[in-house]
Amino acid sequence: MFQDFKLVDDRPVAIQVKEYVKRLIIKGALQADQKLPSTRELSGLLKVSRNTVIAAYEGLEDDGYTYAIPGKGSYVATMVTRLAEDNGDSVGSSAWQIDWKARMNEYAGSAVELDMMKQGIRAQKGTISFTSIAPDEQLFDLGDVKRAFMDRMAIEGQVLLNYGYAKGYKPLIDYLMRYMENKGVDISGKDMLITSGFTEGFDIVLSALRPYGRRGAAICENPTHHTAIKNLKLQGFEITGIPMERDGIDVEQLEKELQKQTNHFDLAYLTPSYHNPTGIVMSAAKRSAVVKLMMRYQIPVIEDGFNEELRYSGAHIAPIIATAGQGNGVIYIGSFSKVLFPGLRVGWVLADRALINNLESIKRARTIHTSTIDQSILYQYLLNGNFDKYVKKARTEYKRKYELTKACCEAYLPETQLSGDGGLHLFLTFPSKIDTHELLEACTAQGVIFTPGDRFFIQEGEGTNTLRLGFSRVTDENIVQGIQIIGEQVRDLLKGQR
């Protein structure tokens, strides 16, 4: 005994000794009321200092694993390791087995079926992966983030470590309200809820707008963000998709659908800027037309402020919520996750004050509040003036990668149609006879993967000739090599179909 103890470098030695002895007790190698070696003896056996063993024994006693008898030493406490025997029948852990799959409800089952991460391809080492549209962590300015953390902790660290408010960290709310006002939003009559990223905000809003007694009905662009499709379906909404044109949603088709199904839709979900997956920016004229249509039919709009900061060319276009003026029919959900530190799970919902009042109570019931430390670090980082500097650097780098990716697609994939005005990805549409799942299989064998586009369409069987190409975390060399490989596999597939 005590011969298999091994130290690791990254943890305090006393904690390692404590946990080692604890494991021996739990496994039964040390029995109840058995005397432990003296501190001097164990320090020699484990080759650690005696003070380390003393600290470990104190920790074991604090945790209830040992007890001390003054003048005699430390002893193993009695542990309850199994359920008591009843009428001679041993009731152990192996007797209590539940079939959890059979217990899962429709919501849980659907969550697994719609989980794109579980259904996706796991990239092998060395694979060129175009699947991610997360920011490139090499651009993160760690020094400024550390400084923001230390600044805020020095000001109110003890407060930040306690419970926060369901609505959010007030300094951050005030900052983001000004930030949205600078985007042209009329904030009179509006309020804000801080959430753990876009997805939680979207889910909370859907749970508040979901009708009782029937399935909900939503209208959105087609294709659209897979996470939005997933959450709409999980919340019981039937989805009607409206095709995209080069400058955004097909407004004529949208109007026809609204006329055909008057008073049918409970909400619309739209991503007007750097739309996921197409990358299209909705024109100012179409934003105005959409607002007028939704106002006429009294349909609330959930606006996804996806990637608005990653504009590479052209003039800034105000979000739909700004176009709506003093109207309260738009619910704006924003985050910096695709631009700035997705590890800080912070997003926000900007909407009518009465709606935010209800969403705040839903948030409190679910998660109490978003991490106050995360909110405060983001606030201090923004307050210190780092955001504009970082976005300028990120925009320059992503624009360069965007132009390289676009040029490679034009050179090596001439048979495709490209869309994407900025952001972190391009959307490719191939001739109808190309199945991008078949293409993915061929490319995977050559060490390249991407996201098939049908995952972003509303109905099964749509978009089977499309794919999304994320370039944000791919090196220049791999962008060129990867797109060359995709092009070669496309040509092979087309040859095979002749």
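Right, the form predicted alone is done, so what does the form predicted together with another copy of the chain look like?
Next comes a single chain, given without company.
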């Protein structure tokens, strides 16, 4: 015994010795009431200092794995760990096997089926991948983030590390309320809940509004954000999709659907700015038209503000919640995940005060509160004035890539229709005879991948000739080379079809 000890990582040696002996006890190599080697012996056997062994033995006693008899030494404590595998009444623990697949409900099943990451495309090393619309981490100003953390810890470190509030970190809420006010939002009668990113905010809102006893009904742009489709389905909503036009949702179609006697929509989900996946910005005129329609039919609107900040040109367009003025029918969900740091899981829900009051209790029941460290880093980062500086830098860089990607598509994919006014991706529509899953297969073989567009559509079989091109994390030469390759594969497919 004690021959197989080795340091496994760079934790203090005393801790590694303690864990090593724990294992011997757990495995039964050291029996209850057995005497441990003296500290001198063990230090010799393990080739570590005696003080190290003394510290390790103290730790073992603290954790209740051993007991000391003064003047005699340390002994292994008696502790039942597992059931005997072979005891008379034949209930050895290995006998206990539950068929979990059979125990899990349809929600758990659908969560996997609808999980794009699990059904997703795996990129080989060296592949040019247009699948991500996450920010380019090379742009991150780590120094400013570190400073924000250290500044905040110095001010109230102990508070940050203890429990916070379900509603969110007060200074951040105050900051974001003013931030939204500066976008033209009338905040009277409204309140804010901080969530762990957009996704949690959206899921909490759905769980509060989905009807019981019947399936919910939601109306949204088609195509739209696949996570929104997933969560709507998981919460049991039937989804009606409205086609997109160059300047946003087709308002006539929207009105037609709303007029139908048979339709009673519980809510609408809209992404007016840099819509995912089309990248289209809804015109100011359409925003007013949409608000008037939703008002007439009294349908709550969940507005996704996910990358409003990534505006490269044109005048600022106020979010729908601003257009609604004092009206309380819009639930705005914001996040800086795309423009700043996705790793900081912070989003916010801005809505009617009565609604927020309930959402706060749901939030508490689910996660108690969002990471205070994340919230306080974000707050101090904003307060230090880093946001404007960073966004300016990010916009310049992304705008350049956006224009390069656009130019390459126009040059190498003349047969496709492009959309995307900003953000971190472009959306491509090919002639109907091109199946982008076939195209993906062909491109993957050439070391290029992208996201087929059909998964953003409501109905199976829609958008099979579309794809989303995320450029934020692709280098300039890979953008050029990748789109060239896609172009070649498109022409091969078209040839093959002649």
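Numbering follows the first chain given and starts at 1. We call the rigid core the largest set of C-alpha positions that still match within 1.5 Å between the two forms. If you're wondering where the values come from, they're calculated on a predicted model, not measured in any experiment.
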Examine S74 after superposing the rigid core and state whether its CA is displaced by 2 Å or more between these two forms. yes
Examine H437 after superposing the rigid core and state whether its CA is displaced by 2 Å or more between these two forms. no
